[in-house]
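In structure tokens, the next block holds one chain alone, the form predicted on its own.
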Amino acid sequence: MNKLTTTNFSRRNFIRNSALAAAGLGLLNSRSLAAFAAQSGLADLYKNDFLIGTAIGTRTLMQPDTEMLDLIAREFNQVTSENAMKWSSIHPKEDVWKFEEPDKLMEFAEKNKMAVQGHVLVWHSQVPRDIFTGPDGNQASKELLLKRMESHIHTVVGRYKGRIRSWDVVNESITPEDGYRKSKWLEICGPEFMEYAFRYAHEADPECLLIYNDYNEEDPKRRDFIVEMVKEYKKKGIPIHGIGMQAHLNLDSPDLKLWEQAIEAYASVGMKISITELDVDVLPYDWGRSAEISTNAAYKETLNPYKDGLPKEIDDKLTKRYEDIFKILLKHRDVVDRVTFWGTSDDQSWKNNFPMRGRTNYPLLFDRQHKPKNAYFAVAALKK
């Protein structure tokens, strides 16, 4: 990994901010200390276990945000754009590409030796809503649809063949509730529409690893739903080999004995395991824990207690709840692929405004100045 040249997170500030923070938590001892500030980041530390991997935003990658890709570069060896290559944002129109952005993702991530994952093919949200109607302007045909998915599947794919480390194939199409979730691929296509979509990225890019994605897969129903869904595949020789599991956790929730249960459980079915989208949540809430992209709520006061920073207490519930995390995956080493957060620093963070716009939130390892937190030492003092 490159080191931190360019930046004015310099590398006697970078030890000066070990120093104190394994003071304050003795997580290090000097011998400890001394071995990791001479480490490039995170993903030197676990190269022998896993990757670890960052989601990239549209201001950061494309202003572009020197000081943020420069922290990128040295801390992380795998990367995920949070839009780019999301239906609407890469195919808006049938006959509308925009790959400038995934383009320049591929190359930042190629000059610093990176893996990417392509996120992702189908996904019931952020997709043009015509796709699912015909030309007379009544709804496609199952016929139409899956020709529409193909298309775009062998395009975006092919494009970046044998560049691309491994694809979300499907996001987010299982609920415990209903099972296939209720969206138009479901209703026009039938729950096959998943297996063509992997077929079709498989036929793209026979070498990519392709996986499912969802959140909240701990859940006994949805996990359950999942595996029972594998062993389908595997039967009917479909072509999929990772399970993505996006990791949008609380500080109390969900107990990570059923999370860990969870890894177990889609391993046992030959899955690799990818944590997607990691970050703790640590405000109060009072809506069901969950990563539906749909959900609101009203701004109130008590749910955004933190505004001025975080409170020691806090901190130091993150900081040992990223410790127990990163406990499980080592643990689970032998089947884990990779570990990918959802933003690098607490400013860029999705989990400022959802689902209740306007919150202040701490969910990563970085703060708002692009420091690394108490839980970023802990995570390092892992692998000390």
Contents of the next structure:
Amino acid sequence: MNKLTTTNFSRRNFIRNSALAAAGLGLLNSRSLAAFAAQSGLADLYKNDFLIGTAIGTRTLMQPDTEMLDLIAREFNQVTSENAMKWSSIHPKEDVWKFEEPDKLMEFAEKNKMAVQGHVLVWHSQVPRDIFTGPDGNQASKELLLKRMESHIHTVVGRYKGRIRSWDVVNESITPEDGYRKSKWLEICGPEFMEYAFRYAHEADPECLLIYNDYNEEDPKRRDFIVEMVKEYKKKGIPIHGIGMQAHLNLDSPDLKLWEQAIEAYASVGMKISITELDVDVLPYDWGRSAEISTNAAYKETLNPYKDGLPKEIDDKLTKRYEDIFKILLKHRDVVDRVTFWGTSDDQSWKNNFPMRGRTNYPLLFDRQHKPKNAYFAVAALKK
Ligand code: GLA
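Pass me the form predicted in complex with ligand GLA as well; I've looked at the form predicted on its own already.
Full assembly next; the chain just shown is listed first.
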């Protein structure tokens, strides 16, 4: 599938190139960095490599936060809705549909010539529980649940047919422990619920890029399971086109060699790679490193050490981490289709509240004042 062309972002000029060269050499002071940031955007720098996107939350879009929306339009050429297209948001009851926020996202994206990622059609989380219940109050039959899935997917994908470039069709349905995750979907329909989801999405928009999305996909067990699943899908003619790697990463884990191996493994079975929810958590943790959404932990002061600012040593590590990540992505630019951050600035990141509420985290490229961080300039400088 062709990449979105972004000629409207072609604002390359002498000042930008000099700024980048200087940034690479560590020569820019903060004033000239700010001048550079105002000149161009990351999406422009990476326009011949892959799309660069961000997730937009309800407050930003609906209030609306025009300063943030301007920043997003300048820096990115792809957007994902953080929540508004999930089943429980867009279709909270059998005959209730909420299209206001998704429509607004489409309007914003189209006005700014940005690609839209549909997120997400089938997931065990953020889905109304009553879809799993039949009219008699007992568990829904497989036939009924698949009918509901078909109608949901046809309505949502059909509404934005030709306008949404790519959909996350199924989210987080494979675990290293169980293979297919023990969910209501699996219990009622068996693993083929995923196959149906891909088929329904393809029927509704045959041109759309269809993705399986998950977290910690560098885990060799999860990775190998996904690779085998893709091979089987290809044999059966199931329309799957890409793997979405959420990439909720930490400063020290996972080992980026493993992460790169996962990119290679998925590409080796013909998949396009989308990095769908990138952020780098800098805070200490005492639970397993996982983006498992049901993880909940009680607040601990010792796990919130940077309330008053990020020490230089940690900021340097974050900058280096982002530089290493983008070096890998550039190396694999032939198979990497898109890199989406899960949010834009640190103050609005879910990582301040997951898995415990009320911490001060620094996972993104823009700080709490919405200014580009050192990590931003390191990522930009790779394209100098
Ligand atoms: C998962 C989902 C996202 C989001 C994050 C947490 O990664 O795919 O939609 O809910 O969890 O914010």
